[in-house]
Amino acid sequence: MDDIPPYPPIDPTTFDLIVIGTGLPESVIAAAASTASKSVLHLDPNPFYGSHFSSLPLADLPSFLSSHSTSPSPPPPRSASSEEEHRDFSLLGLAARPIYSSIDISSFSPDLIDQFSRKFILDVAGPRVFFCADKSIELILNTGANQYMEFKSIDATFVGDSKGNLLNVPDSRAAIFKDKSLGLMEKNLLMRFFKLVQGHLADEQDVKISDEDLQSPFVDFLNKMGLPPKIKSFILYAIAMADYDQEDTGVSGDLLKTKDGIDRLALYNASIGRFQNASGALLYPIYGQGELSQAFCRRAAVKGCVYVLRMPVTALLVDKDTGCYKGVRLASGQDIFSQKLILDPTFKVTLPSGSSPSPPLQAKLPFCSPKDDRGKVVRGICITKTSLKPDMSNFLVVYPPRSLFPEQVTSIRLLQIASNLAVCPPGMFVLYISSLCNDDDQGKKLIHAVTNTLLTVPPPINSESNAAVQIKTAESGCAVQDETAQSGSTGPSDPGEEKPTLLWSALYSQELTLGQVDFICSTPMPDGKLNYDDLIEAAVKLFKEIYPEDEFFPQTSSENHEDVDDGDGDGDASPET
């Protein structure tokens, strides 16, 4: 371990909880445990906070993805020392497992990108936004983490099509009246539907949605309301944010019920105009999504949590007789003990070569490593010098299923972010694209369908990819691009409007891993959702499993939850308590 800095020994050597990894769920749990007066040691092998939820300089992103794309070489056989043989614990190896695949980094203007590479701060798990009324914003406010973050509003939401058109989503009465793309009949139907939903949420008996309708598929309820396909698409995929094709029950992995759809509409409606300086429903943090994990780490540190970065954990210590967890061995060689352990989902537990575990430990080994049972999410990052909408900087675009090519069964989401959010140089834009997928080839086709529709893609000058990707790119990558270009875009609907030129891109697939509570407790990987609500729920559930008697962040009095004015008048949305 020559690359490990010479850290002084950690003192004390016993904690209530050790957390490995500073991703969002781990950071939330560390902050909650510290608030509950637990002694917490929070470790991360990286030199930065956030792990797979981080925001990294452009120059650092390729190496981070590559370091988590292949399994590390197994450690050399190691025999126990005479001292360890007489101890009451055994060692279980701890190694990283591959999380990313089909990594393809391409530069189409290397001189320009190299000149500004350190001025780009890129989200590893984008696209992500906050709804102004969602659970993550409530948690940020209730815990005081808002002291460490500032936000700006996302200007608008659009629905895209295969011709490059971006249609504004009419998400309020005012927007419906102003929308010139809707006919009078469509406006009346949409207004009638929103009125029904608002009456139901207000518990008005004469407009109550029946229990039978609430348990039926949301798309069936929309059909019952007589809404035309365009309006249904807006509601299902750009407001309710459904992931899969709701019209085709044969492929849908997430058929939305009316009750859940109404709840999502309520969240969207409650988010619009909640904060004074955020006119829309969505927020994005200044300096990138990595600020969220850091905010909770700072909150934990204030409550006494001990932080050590650049410190890998090489092994777990388990009781020889019972197989129960006892502590960890650091790369520095020091053993640290704790009652509880939370693991980043990228780690897997391995047995030392030639060892034979005790029967109690042998029974627990199948539960040591997280399982990939939810498919994959494909992510793309693009950099341009021109906005997709000439008069707008920060906005969301949703491509509903089947909107780009017939085989597209999932929604594709794109988020454009500009320099006023301090993630790129002035005059440049970052586009985040993502979609759920079954495999890497399907994911690649989805991302290429969007880029070929919206952007001019020149031949790459510099391209980096792992060996597997190089083979796939040579054999099938161009075919995928050509296919999606033919089945997708004919360019912007205005012949005089030129498409932005792609300057740099990254494409990669990420495993979707659920957290687990067992012999080893682990947190989930970033999911395919647009916000963090499911991840926050997973963190809360895990905390309550390990500390059932403790309250998760006791509520504190707060007088100004709705005040987001940071006092400088520049429109930053900064939730303040």
Given for the second form:
Amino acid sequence: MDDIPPYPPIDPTTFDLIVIGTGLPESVIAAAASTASKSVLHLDPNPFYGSHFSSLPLADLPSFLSSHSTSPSPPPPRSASSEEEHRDFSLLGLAARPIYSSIDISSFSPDLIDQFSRKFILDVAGPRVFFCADKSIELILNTGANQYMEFKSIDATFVGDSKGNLLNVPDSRAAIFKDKSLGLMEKNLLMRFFKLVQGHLADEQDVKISDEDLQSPFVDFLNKMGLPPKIKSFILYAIAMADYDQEDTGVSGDLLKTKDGIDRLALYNASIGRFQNASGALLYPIYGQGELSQAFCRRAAVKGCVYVLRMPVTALLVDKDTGCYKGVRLASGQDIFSQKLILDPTFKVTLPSGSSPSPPLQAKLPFCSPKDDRGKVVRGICITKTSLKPDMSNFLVVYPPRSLFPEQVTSIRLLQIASNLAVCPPGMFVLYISSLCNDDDQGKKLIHAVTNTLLTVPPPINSESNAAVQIKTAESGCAVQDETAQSGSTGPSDPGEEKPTLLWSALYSQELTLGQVDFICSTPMPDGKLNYDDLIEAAVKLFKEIYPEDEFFPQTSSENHEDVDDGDGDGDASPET
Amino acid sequence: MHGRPRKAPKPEDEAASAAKAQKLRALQTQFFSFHHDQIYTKEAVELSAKLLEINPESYTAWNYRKLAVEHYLSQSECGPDSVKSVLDDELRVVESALRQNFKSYGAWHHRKWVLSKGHSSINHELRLLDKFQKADSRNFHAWNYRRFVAELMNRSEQDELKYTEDMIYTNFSNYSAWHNRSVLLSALLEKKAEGFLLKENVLPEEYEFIHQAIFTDPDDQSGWFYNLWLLDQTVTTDSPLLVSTWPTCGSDVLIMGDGCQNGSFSPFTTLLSDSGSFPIILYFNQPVEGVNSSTVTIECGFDKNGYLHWEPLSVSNSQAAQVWVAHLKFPTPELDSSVEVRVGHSKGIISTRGFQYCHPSTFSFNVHVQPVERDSFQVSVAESILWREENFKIYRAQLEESIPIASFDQLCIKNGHESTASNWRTEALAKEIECFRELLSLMDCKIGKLTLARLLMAYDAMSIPFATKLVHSEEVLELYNDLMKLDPTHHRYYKDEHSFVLLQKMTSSKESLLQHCFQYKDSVSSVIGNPICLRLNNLSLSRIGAFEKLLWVQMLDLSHNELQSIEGLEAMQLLSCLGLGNNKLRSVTALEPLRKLKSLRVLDISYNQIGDHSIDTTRYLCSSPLSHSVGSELNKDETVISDASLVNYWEAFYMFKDLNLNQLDIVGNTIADEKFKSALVKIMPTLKRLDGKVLD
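With the form predicted alone in hand, show me what the form predicted together with the partner chain looks like.
Now the full complex is given, and it begins with the chain already shown.
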């Protein structure tokens, strides 16, 4: 990024909307606004699409993470001089906020990794999937973004335990029938529960779940239905995808209500068999998650949105008197004006030193920084040469709370992706792991608990760390080995079974920044959820906020929804069919 | 396709279909003219292909194409390559027809025909099938064709079994897949293929498999059907068994006519005979063929030639029957002799499923004949039997008196070698019982209850040689009572089963049977010697069963029940008095089993609903006067039928003409008007009393 070519001037210089950052919410808004016939300028300081939602070559990931891990130097001083040019505007500096912390990148087989470093395309915000019937798939189909993407079905979902076992999640009638680990009684109970939910959703009179039950915690309802712990755990964490421990009310304020639990089951249920070629409920895009942001950017471009990559924005222009937003100043020095602005959450607004803002601006400033959620999300990426399940390539593993160690209060999710999704060389596997956490130490412990249970972690040969990351090789190596020693006693009961060997890993904590609608609208950071629905919802909300009069992707009469749906059903899954 | 709602046709669809019909009509006219003139030119054949593509159901077109192929093949100059290309063309036409309608009988059949010619590559067929079976996994045409292809290409049953397994794993609600599985397993078991040598090793795994389906979704019927097949495989012994006889082994039979009781003989084995012979009855556990004087031999002091005519007792005139009877003549003088019956010592008795009777058994009994005084016989038949409560008193058996059902158990033990081999069957049933009790503890499930009831009965029946009682009969009766309430649509079936179990229970032990044994009036003056009257009245029975325990019965009271059918009653060859009053018999043809009861003299069918329906609708198979066999009989008796008064009662004529009734009560039936009664008198010259009135 050092040798950015000279910036060409942008023409025109006035737009309805400027969007900074090409992450998913920004791209969706850009596409929606373009569709609503707004003139949109979409900028990204990076040379690639997707920002924090992108998929990057392995070689580029560490520098991307570290570039967002510390506050860079304050905005260029020329802002002060340029201020003189505008009598009408004040300049507000834009500074990057640190997003990632505790970055730990370890390579255990540097030769191999170097050889393939451009062949791995790694999701920055993994693990993430689509439910075949979720809002994001709906949006992709409605907007026609599906013509830029291809998907493959995730083969299965498992629930893991501390011994390294992976239990298949019986998520459908066929899966319950086939399951080897459930007893006959358990099969009957689970299937009847599914039928109850289906009956409830289909509005069958005699199987309606009472309002009282719907308002009660989901876990209480499951208890009431007499479901044994194992099945409860399947439903809560591997189907309803609850993030926090549902049985320990002391820890979690995030208790799933029956109503929401049923909705999530309904989503899962509607996802299975939605597309003919997709065997399960979950989908993953070929070439990685970065494709999604890019698809929406293409969609926006078709509708006339102007794209400029490698274009940092140095300052915001605000009206001196009213403090209202007027435009942006680009790194090229050019000022571009627009009615509205959508900002990537990695920026914070700073006042240029030595200038006292006008009173209206001063009143607004406290709200100028994106809000942080209370917690963080910890993410890990591992590369192996062996699949965690010998006969399977792409699957999800859920570690419910307390499944790995007693203090584990959150679900940890792991997604294994293989080369048939075109994100890694043949014979290699990428594991994405994530969990919500309060702080970096807790997060690290969660990820290590998973890697130590599932993988053989060799002593580190080379830890790629730089000054910005501030992690010492010796330290991280020690930490890993300590964990290995700890889990040795509770490790797999069968030592004869070889665990896949870890070749490369990245571990980092990410701030959970919420979207914001205020003096400046900013989009949220990738959340800790498994799919995009909350983020899409936030994007819709932002769009409504800035364009209350416009419809969010209106259905065009020429596009027959059924046809798009069917067409997608064919193209949506395995290309081999 | 299954589970897809039908859409109402839109106007434009209707227009399209009208246009299609128009086009089709034109094609069809042209096609028929080609067909009629036997024109098999390229153009004509292509036209038929076009027609079939639009309408795969056109049988004539398929046949035309067969003729065209035959025509082409009969031309001598065509080489193997061109034959193949002609047949490949046929396959293509079939394929495009199937794309139009993959359930077209004609298309699938044509494909079979082409492949049977043996010139086409068969490898493509499985791929084609995969496509169709993926599109609709329950398409039975495809499954049928699959069996054909698998056989043609010698695909192993094991491979096909694996395929059904895969299909079942995709969606276990698939009758065709489960059915194919049962077919394949039967074949493998019959072949004794490796790994399929013993049922007892194969069936438990299958039970385990089907439990997964049943427990996962008890509402899905396909699994239950397979379970029923497994149950049948477990319960049914391949080789038929002799389960009961009359006379019973080791019994003393007194045959007499003077009505005197000889103190040393039990009334259970005393028989009045006016025909100079007595019946020997063999009761098997399943229908068998081939019972004759060489497969069943008799040794006795009085009949040296040993030839006996064995008659199958079935109402359907088939040569297979569960019950066989022969009449052994005895000389008139006083006689004491032992008779030995040897069953199945030479091969030839075969079950309808093709299994040999392979448990040769022998039973013997003693016969004592007392001469009949003609006079007293004549007098006694003039007496009337009244089925009144006051005429019966409970029979008090002598302490040591043997009752025929006891000896039945002895017979079973003789077949003991079978019971040791069937340990696995008992174990399998016990496991199943436990399993379904568990299911029912979780939920109310009709078919689960029915299965449990069936299992319990099968289990009891299997353990009978060792246990004297049906331990589960109370529970089973309770289950059927539940089912009648839960599932009113199938009330009749449950009621029948309930009746059947009730009878099994009553006949299961000497004690329970004796409660239903009565003596009619004062024994000495009795019409029929001194038999015991078995009274099964007022039990709300809808069907009768347990005949194997009741072969000895001569006087039977079934009045005040809910019988609609008396199927199986033909087994009770000794019956001379039968009370069926106050039941729900609805037609004369429902009485058909009675035609086989040669010694029946007294019959009460009063207060039924005979005449409400013209035929017995309770059975699927019933001979009707329209059937060939009956027609020929009618012709023989032309003189009688020509009587104008009988023309309207051909059913009754057919039914009653062979009965030698002395007494008949028929009052209280729709049919029983004066005209009918006078017709009856003509049909049955032996009749002495009709509805209590003495006839001249």
